[in-house]
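This document starts with one chain, in the form predicted on its own, laid out as structure tokens.
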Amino acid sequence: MFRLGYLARKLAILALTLLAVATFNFILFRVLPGNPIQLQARAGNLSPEAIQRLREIYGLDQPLISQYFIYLRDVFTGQFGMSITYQRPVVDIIAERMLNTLILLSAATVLVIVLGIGLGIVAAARRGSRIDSSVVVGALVFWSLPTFWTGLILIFIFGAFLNVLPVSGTSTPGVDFTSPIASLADLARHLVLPTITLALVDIGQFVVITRSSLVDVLTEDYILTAKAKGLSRRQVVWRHGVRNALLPVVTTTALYVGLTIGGAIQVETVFSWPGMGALMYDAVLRRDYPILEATFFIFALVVIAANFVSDLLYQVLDPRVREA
């Protein structure tokens, strides 16, 4: 299905992009203002000898070019060094937080893609109707909402006013659950508001792009031919329209991965969700550069991988790409 030359070219571009991201990551955190070692010194009244020892531990006493190659070695072997704040390997800290972020982003992504594409198809199939207008207006309204503001409003309504859903953390503190099912149920309750916050803001773009793409496809000559053959509207839309309208949606999905990571940082901070976004926010406040370098690189890796997968899906969905 995939030509070897095309796949090799895409993999080479992927490798070069990762190298460029790692290089930019290295430079960025060495030109930013603020010195994490000096912050520790002021907080703990460290002696000059202790400060020098910390510089040696974190490799800050090495020439810049040596630091760069050490950094590349650590990144591409999955060893991101020691956290300045936690005094633990960064990879261990990230491993503890990554699962929570994956749970949140997976739930929000499934909800956004399913509802966004579904509502976009419904609106396009009923173009010009009240359903179409209502769906598009609602999508645009929710798309314009700031993520952190939406989260605060949901906390006020469902947490403070109605008091029906938890508003922080991943579990109820001080409760010992008797079974895994009870623990998962509690996690699901804590997951509701963060997931809805991410989904409400992001569904709109899928609705608008899916509708626009499908409306264009439904004006093509082969769609008129399908209608002339006596096929029902459902058959015309799903059998002949949806697949040909999916290319812009695939692109949107790849871009959405990057956007949802940015939204996750805000959501995890608002809801005190102990994931990668909250870890990054705390690392910014504490100038914990090893954690920041690691989280930035991982997020960039996810976005690059999503775009790589979208390129491969193009090959499946559009034969013209395979022939190019």
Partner chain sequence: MSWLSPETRAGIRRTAGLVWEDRLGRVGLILLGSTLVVAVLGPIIFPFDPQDFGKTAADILSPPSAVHWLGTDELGRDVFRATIAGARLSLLIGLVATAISIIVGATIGIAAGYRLGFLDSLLMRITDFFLVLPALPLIIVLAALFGQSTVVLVLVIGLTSWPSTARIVRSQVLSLRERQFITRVRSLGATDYRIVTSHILSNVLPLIFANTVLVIAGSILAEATLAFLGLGDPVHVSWGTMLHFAFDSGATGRGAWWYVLPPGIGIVVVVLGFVLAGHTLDRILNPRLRSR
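In this text, rigid core is short for the largest set of C-alphas that superpose within 1.5 Å between two forms. Numbering follows the first chain given and starts at 1. Model, not experiment: these values are computed from the prediction. What changes on going to the form predicted in complex with the partner chain:
- The two forms, fitted on the rigid core, differ between the two forms by 2 Å or more at the CA of residue 67.
Could the form predicted in complex with the partner chain be shown next, to go alongside the form predicted on its own?
Next comes a single chain, given without company.
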């Protein structure tokens, strides 16, 4: 599959990046003016004794370098401290929220990848046609939509005016579901609008990149050869074009993970979807710094992991990179 040396180098870079993120977090939340104690003292009226006690809990009375190592140990063992607003360990709160975000993001990602790549292929295969230009214009328009506003508009249309779909939460309140299937169906109905919002805004990028990548490939000499051999257009586009054009799309998918996390924060806020994004929004509003710190750290980990996986995938898919 790939050479061990390459894998080892990638793993080393991954480890360094993780360390860098943790260090960055440490500097942001502990070293810069505005460490959690100062911030909490600013937010509420803490007595000097309470501040002293908090300083001990967070280890702020120790030298910076040992604070750093304590911080690293805590972060990589998932100890993010106590939430200020919930008065519970941050890890427990995040564990409850994680699944909801995963459900939302998976649904949106499937929709975006299938529709985005599909439309991109259709547009590139008929480059210059009316279909092509409408797909491109549509992609650019959706690209320009603010995610949160798109959500608000969909709430208006489907919630307030048509009243056909639920616009808030993950389940209908006050309903006892007789079977797990009924409860899943209810969840699916709640999932429709948030998923469509996320997908609508994110799809543009996929369409544009798939299209330009396929257009690039379709002007290569070997495509001309394939056409000259008398292959049908379908065979040329799919067998010779799409296969090679999808490589840059793999990289896009990794970038998309970072993008869609930003989208999830907005969509979860607008639709009151109880996931990590809404948690981060609440943490901002209530200045709950331990939660803010933990959600940011986890989001960064996810994006770094996605980049790592896409790097490896690229190796598997593209023999040229593998040899180099």
